[in-house]
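Consider the single chain below, provided in structure tokens and representing the form predicted on its own.
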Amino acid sequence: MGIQRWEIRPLEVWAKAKEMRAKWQQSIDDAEKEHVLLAQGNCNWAVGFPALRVIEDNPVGAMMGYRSSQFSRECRAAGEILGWGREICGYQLNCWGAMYLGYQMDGSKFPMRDMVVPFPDPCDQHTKRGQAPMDYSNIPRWQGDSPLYTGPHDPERDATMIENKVGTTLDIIADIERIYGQIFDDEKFIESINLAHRVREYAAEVCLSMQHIPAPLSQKDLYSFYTLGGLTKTDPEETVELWRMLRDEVKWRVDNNIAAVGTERYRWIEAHPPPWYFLRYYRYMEKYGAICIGSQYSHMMGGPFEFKEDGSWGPRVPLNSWGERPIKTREDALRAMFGDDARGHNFKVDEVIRPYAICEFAKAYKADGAIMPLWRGGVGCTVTRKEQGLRLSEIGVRVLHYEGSQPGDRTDQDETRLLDMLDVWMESQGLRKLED
């Protein structure tokens, strides 16, 4: 029996993705010479005040352990000599180690940060992430609550809850509106706000497309947006039409059953971030015709899905949507922006609580098989992880688990251990490789 061929192209939007990636990259690294602060953390109501930027520990520490295994060695050993162990995050060791070499992967100056705001996170790690800019450089450090509960809807709990997140980051805002010497500015934050709910839309028009077959993206393909205009904090109406673009080519890509696996015939899943410096291994799986169609992680781009009534799968509708309400003050953009459902969004909870929302998601995107990380470090990241690997496969989905040490250090991972347990897995199934 033949092997079905499906036509592949490249990415058409791509180069859009790269030059807007690039050009945040040389905003934090001006950041100091055009006069303007620098926060380290995830501060989506950053945007209201007019000379401050924002760079998060993810995507950086993420490209570092891409891009360069050496330098980011060096900067993790920097962080051990100072006392830091390797149960620390990956991404934090190195973009803390850069800050102590002073310099970044490329050799220019470090860009020192002028205040630190760590959004806090079920990962036990993220509010950690405040401690060592703060002690080396003297600079401000506040933390925000992000409250959550599991169980069925509680209107009153709700509101309670999401009251308190919008009242501590009113109290951030107002500490660096006295401390800088800036001023707010409600409208360009309200604005932003109403634009990032048109990426969430495409964003979800994007994952929800990925239940095609062929898939007209990879995971791969997935990671190189999945940040910006999150994590990246990019041109807001920018961002916008990067993701209006990205969605029409895919929608036309499904619509032509364009492949990003030409020999697509084995779907698999992953849980929470990958090996960074070891992405390959994506390529090394296409070999076999598999292609990995995503995770809840590189998904919660596309906001919190659900399965619905008539058994589809779409977007998560909370009780009460902003969407349908006018955002006329502060509060009430911080409210849209951290939205009415204060059990969390994005799987955070239930992937935590209830590891059957993998077994969902593997459903809705058709998936024959999930390849899982156990990592060393980083509890977030590796919490019911083998609970939910025999959640899938009670529903028939094969589980391969490996072990390393973080997705942003490779110093424990054996990549060619796990190549062999690939091929033997594969093999179990009944798989060859179609190319060598």
Second form
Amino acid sequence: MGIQRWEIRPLEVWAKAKEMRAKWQQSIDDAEKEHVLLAQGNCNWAVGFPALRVIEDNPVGAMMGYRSSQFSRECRAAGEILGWGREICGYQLNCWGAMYLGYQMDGSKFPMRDMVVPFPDPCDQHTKRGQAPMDYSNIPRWQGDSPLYTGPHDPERDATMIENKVGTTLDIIADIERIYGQIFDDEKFIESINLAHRVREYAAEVCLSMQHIPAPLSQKDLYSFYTLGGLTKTDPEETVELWRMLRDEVKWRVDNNIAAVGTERYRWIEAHPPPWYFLRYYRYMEKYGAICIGSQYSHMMGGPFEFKEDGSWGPRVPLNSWGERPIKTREDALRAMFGDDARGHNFKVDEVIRPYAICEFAKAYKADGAIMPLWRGGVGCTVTRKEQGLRLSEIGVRVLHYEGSQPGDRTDQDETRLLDMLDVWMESQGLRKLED
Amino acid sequence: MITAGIDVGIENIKVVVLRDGTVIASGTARSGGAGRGKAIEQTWTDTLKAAGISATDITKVVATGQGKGDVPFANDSITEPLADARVALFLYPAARSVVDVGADQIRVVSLDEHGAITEVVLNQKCAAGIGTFLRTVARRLGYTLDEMSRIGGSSDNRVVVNDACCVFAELDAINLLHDGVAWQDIARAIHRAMAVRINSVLSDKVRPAKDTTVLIGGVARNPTLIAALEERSGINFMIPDQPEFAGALGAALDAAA
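Now that we've seen the form predicted on its own, could you pull up the form predicted together with the partner chain?
Full assembly next; the chain just shown is listed first.
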């Protein structure tokens, strides 16, 4: 029997994404020259300050791992010399090391941070990211809680946790206004939150399109786009426009069966990418007609998702429902930013939910298999990974675990062994390479 | 029909020639390190000679093992779990799991009632629990593998060495020697440590059944290890006469399929 072959075509919106990403990098590099403060962290409210930009260790650390193994190794060595261990997340050790070295990958001066804003996260490493910049250059640091609980879903508890986050953030904004003399623009912040919701709606549609066979995008596409508006804070209106363009193009691709992998016959999900320098692993899997249709991580921009009563998979907060709760104040905007549920709102939050949530994800996207790396570094990444594997196996999704350091760190990556394992995994499921 | 399978492992090359489902010749040699290409060629030539046939008599050759890509005369190659499954079902039709412990890998292959592979588990990248670990410690103690197995089998003492790390286990063995612990007790402890590690792979996903599990690979020639592993895992393994040739036989069977 012949093999089904779908038409493949590069993404047209790609050029716009690259342009925006370059512009963002330039805005960071120019911050000092333009007398704009640079904050280490990841928050949507920074847009309310007239002269404040935020930068996070991801995707910068990931980009360093992808573009220059030598430079990222030098950076990690610089961190290790100062006593940081190899269990530290590769992303942040890359960035900390560049800070210690004093220069970036292209040799330009490292943009020193002026403050650290909180990035509370269940991952111990994310929460720790501001520590080294604070210690190194004696800058102020704010920190917030990342509350968790176990047991049944409790909306009352969720509400209390959300209010805790809102209250903490209001205090931080007031502190920054007082210390730096910048006036927070509520109107601009509120507008940005409304725009962010439109991004979420477009992103949700893009994520849902990955249910289609053939999948219209690859995992590499998803990772690339979710940084724009997710990890890198680009112009809010331009970000909405980018995601609208992407949504429109993806919709067209679905309608016309334009595939990311022309020979798609096997769909897998992953927990994380491999170390970024090793993206050819996706190409290698394509030889088997296998496509990675995403991860909970790369679908984060459109989430959270859930199965509805009619069996469909969709966003927990219905699309186009935003106008039902108008945002009038700073508090309203912060509440909207943090979401409705403290628990289960984000796949990373709950160790109890994680193994079951990934099963729902696998079912929703018709996954045949799951590749679940076990990292030695960035400890929070790998929490429950084996349990996730067991639960996936129980629902008939074949699981491959492999070991490494962390996506930002290639130290423990064994390319030969991983490719051998992929062959074993594919052949044991009855698939042989279509080409070589 | 004559087919052949060649299993190119990290330590050894194994060749099996099959005529209508019956083994007519087999051969093995050390993998030869950097000279692996020559070693493959020599083992192949010697085995054909022993079978009294020439290469043109063979309908199909299938390679397997870590070095399967280094066999220029092979018509095809298959990954190791496929070879494991083929041979297990050929020798023991009731088999539901195969455990293959070789020089560099521990593999557990689960099979359904139709013989299809339902799961494959590989060991994590670590020397503890693999054949190379045994060889390393035996060398350190000044024994061959067979000697260490035989000596270990004569002990009923239960001293312990580290079962999480090959290097620590080796150091433990040396320290025990310095403490005056008997050679045979240390040898037994080494085998038990290895059994612990193999058992951890058996427990990873699908626990192999007590009476339908086949044990193959070079390590399955070691009676002291088998005893330790059966005690630890509670499994009564089915073990072929020449477990080190199982991969090559599986490849030959695949060639005949």
